[in-house]
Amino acid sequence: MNKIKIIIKREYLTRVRKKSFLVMTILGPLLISALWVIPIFLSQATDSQSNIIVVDGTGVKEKDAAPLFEGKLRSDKNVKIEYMNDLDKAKLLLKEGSTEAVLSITRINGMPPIKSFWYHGDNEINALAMQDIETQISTLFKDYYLKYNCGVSDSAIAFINNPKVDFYSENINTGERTFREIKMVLGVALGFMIYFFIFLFGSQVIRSVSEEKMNRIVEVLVSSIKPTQLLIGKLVGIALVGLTQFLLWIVLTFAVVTAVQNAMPERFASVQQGKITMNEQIANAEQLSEPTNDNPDIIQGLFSINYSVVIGCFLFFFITGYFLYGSLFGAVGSLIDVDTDGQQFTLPITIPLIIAMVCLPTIMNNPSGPMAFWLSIIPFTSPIIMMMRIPFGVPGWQILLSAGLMLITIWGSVWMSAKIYRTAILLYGKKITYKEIWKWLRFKN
């Protein structure tokens, strides 16, 4: 045992104290970070606020002889928009260069149709500007018809133009509001977090061993040391590395993502406004019509999560499946030497954990159905699927199954990469077969 916990320090200080392991350690959070703040600063980053002239010359006029268009197109902080009656005149501007666009409304052949030209200089104009005035102009279009043609009440055309209905999902059991949206965001992001890591640190196993073997390193460890005891002791070791790694992430992410949020609170002001208002409901139904804001949704259905059982699930299927794979992945390690190529023994490993990831879509538009629940369960695809379904809620009975079935084949595949290790460790220039593994699988002490 004391030996085994040599190896492990050995791994773990080795790995920590690379200058890969720092950069690493500093360029995560820095990431994950950038990912939450950078979309707040491009939502609330302004450009150079556009210059349009629109000539209003349909000659329609409401009952009241206000102009249809003249004056009710909206401003904003991306589009100013100012009014003339001349079209010549103010394509004039334009060529000069004192605005960027004319927009022409014209009536052709009687009313409708309703025709818009647009006329730019050397530099098209903003797409979602033009996207936004052209919805404006076929909305008050729309209005004036059924306002004067079919009689429509101006309430009835405030209803038809946002007719949004608020879908509310709850759980009958438990009388709980359930978020689709939010989980589904969250199971992906867990289930690819645990294909990153199983990766990551099942290709430095791979890396250890070879080296080690490549090196003749492995000649003086095992006089020594048992083989299977070395295997142990490396993968213990660089899960802890990966598990320390882990835990500076969370820590620094939150540590950065605080320090701008200090830095600059009047760009997460909208933010902190959706926190605040996060338990506010619906006042008054009859009010459907108005714009609500969907931050308070948001945050309450963050809060909905257990999130005692998605970090345990979380910790629990992030060290196991690394163990299921790193002792794999230890087992063709110990394959590979100058001679040898590697990648006929990773493709076949690393096959279930693709399935996983394409099977995605599927799982997340059914998390209960049976491919979500036989992936979960069998272990070489349950750490990903588990983590997918687990913020939807996964039966007690269904997450203890999974974890006994992962336990089990850990045991089988630790004791099958053992004894691979242990006959090739010392192989060099000897072209492996599957054949050949399987006599190594089936010789008994």
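All figures in this text were calculated on a predicted structure; none of them were measured in a lab. For clarity, a rigid core is taken as the largest C-alpha set superposing within 1.5 Å between two forms. Residue numbers count along the first chain shown, from 1. First, how it differs from the form predicted in complex with its partner chain.
Remark: with the core as the superposition reference, the CA shift of residue 134 between the two forms reaches 2 Å or more. After superposing the rigid core, the Cα of residue 256 is displaced by 2 Å or more between the two forms. A displacement of less than 2 angstroms separates the C-alpha positions of residue 319 between the two forms, with the rigid core held in common.
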Given for the second form:
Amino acid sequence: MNKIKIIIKREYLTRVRKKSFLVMTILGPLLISALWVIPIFLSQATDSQSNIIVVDGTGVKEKDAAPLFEGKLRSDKNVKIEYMNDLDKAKLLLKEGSTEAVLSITRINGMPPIKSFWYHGDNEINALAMQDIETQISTLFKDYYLKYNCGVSDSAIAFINNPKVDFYSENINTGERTFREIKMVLGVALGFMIYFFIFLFGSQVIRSVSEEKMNRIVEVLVSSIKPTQLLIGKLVGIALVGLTQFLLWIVLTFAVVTAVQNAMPERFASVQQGKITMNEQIANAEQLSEPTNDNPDIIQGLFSINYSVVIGCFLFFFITGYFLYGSLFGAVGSLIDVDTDGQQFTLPITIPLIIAMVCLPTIMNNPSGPMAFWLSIIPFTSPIIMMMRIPFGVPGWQILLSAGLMLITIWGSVWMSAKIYRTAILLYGKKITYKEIWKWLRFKN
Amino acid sequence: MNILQVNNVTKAYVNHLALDNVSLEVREGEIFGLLGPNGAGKTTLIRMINQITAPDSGEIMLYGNRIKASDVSLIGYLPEERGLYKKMKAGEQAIYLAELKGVKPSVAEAKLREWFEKFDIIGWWDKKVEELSKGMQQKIQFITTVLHEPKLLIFDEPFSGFDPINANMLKQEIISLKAKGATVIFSTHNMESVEEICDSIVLIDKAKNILQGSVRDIKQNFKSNEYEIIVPSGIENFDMLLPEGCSLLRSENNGDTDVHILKIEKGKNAQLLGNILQVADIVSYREVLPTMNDIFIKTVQGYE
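What's the form predicted in complex with its partner chain like, now that we've got the form predicted on its own?
Every component of the complex follows; first up is the chain already shown.
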């Protein structure tokens, strides 16, 4: 027992003191924060505004009717709009290069009674800008049509444009509301974390084991300590490194995000402001339902989740998932020698992980369907899939069944890996085949 | 007293029998050579003494008791395939390996510094192993094998991969370990070193113990009454000088002298020497004992 501690200590300290650990610890939170912060910055970037001149020829002089669109198209982050009456002048400006495009709108006989022409120079028009204006024109035209040809009121038009219908769902047994989206996000995030952890630190187990074999230090080690103890010490040591790193990531990510938010409150405030004003518009438009705000929903949703179950299950599947795969990766590592690589043995082990990720969308659509059920029970996919299901609420017996199977499988995989490991680490310069491994496993000691 | 006793040990692997009912004993304080061709089962036996693998049947006794896990601190082992962590610092790594043998880190460090001084590598204490020359790494491997002052030292092919200077150093250290009372087992192909330093040997071939005993006894048993006589060249009809019971195996001219190898039956020496002395002087006369190399080859081939 004492010797396992010595192994754990070395595995832990050598890794934590490495430069790469420090780099990963710092880079991780920056990357995670960047995922969150960069889209906000990008959405506020204004340098992509296209200058567009609109020549609105839809006014009818004889009837003294004003042009339909002049002054009504809005400039926004994609386009900056200017109006002119003279198409030729506008084209001249386009040729000079002082505008990016000219849009000429004319009246025709037919339905719809307007037609638009885009003029551009050597550069094509920014697709986003075109789409933006075309959408605006279509909407405006639809509004005119509804108002003047169908006699629909302004408020009704506003509602048609934003027909936000709220859907509520609740559990008939508990009477609680379900918050599907929030649970989906949480489930996917938790599943991903486990997937990531298994891959990142599982591959460290492979490297660590094969390194000892290739260094030829392993025989010295196993003359002092049992191979199984060495393997277990290694698995635990690397697990502790992983947990340390995750803990640091969580703390640092939180710190970075808070720091950025505090350093530039105006940027984030405007994002939130934008959301609220949009919500207000919608709320004003909809007279039929009560005005609601998104934020309380999120908070309510977050409160609706049973965190003791989520955290408990997360820790359980996080650790057992790692040990299941870690022990197998340990066996794979022992098969690698200077002139052989472990690819052929790594692939079959990683397939269940990949299956779990591929099945993710299906499972998110139906988190209690048969596919979700089976994949969350089968031990090789259960750490990821069960974690995705947990926020939606999983019957207790399923969690217990899955956990029980997991523990049995870990026992089996550690037993099997130890058997392969202790034979293979002392086998130098020999190509090992599946057939041979199978013989070792059946061979009684 | 026997420090180590191997009783009827058998070990089978998936595809072959590695040891077949092997028994041997090692007396305390001797240097014991474990000989045999490649794949004979030497490393398997050594691994069993180190409890890396267990015998299928039979037993291994240390000081008269069945060997147990805590005995690893009594044994120092330098495997044939040996190495160190490349990225770990030399001193730190040596302390780690000593700790695994049950030495307290503080004690280990003090002792290690002495050894590092002795081998003139103390300046490399804080350097990563990959920065050290191969010779220095071998020194560290040797130090970590003997640091915990084991009663029984096991070297598997210690001279392979060592440069001549380090090999000689190792030989001297083995002899001085013996002087301090340690018992040394080593397996080797290097028959010269066997003659030089081994007290007894065992020869294993095809999983079986085929020859065992003290080096002196074995040589005596294998001698074939061959003698080498060197005389000045130019003796005519040398054959005629041989009495009955003597036969000339081969002759060689070395300029001023002739070297004759003779097979002489017991009790015929005096007559032969008398005959020769009548016509010439004798430069040298000695019994030719077989080398361990000859015995090794003869026994293994005879067994096959």
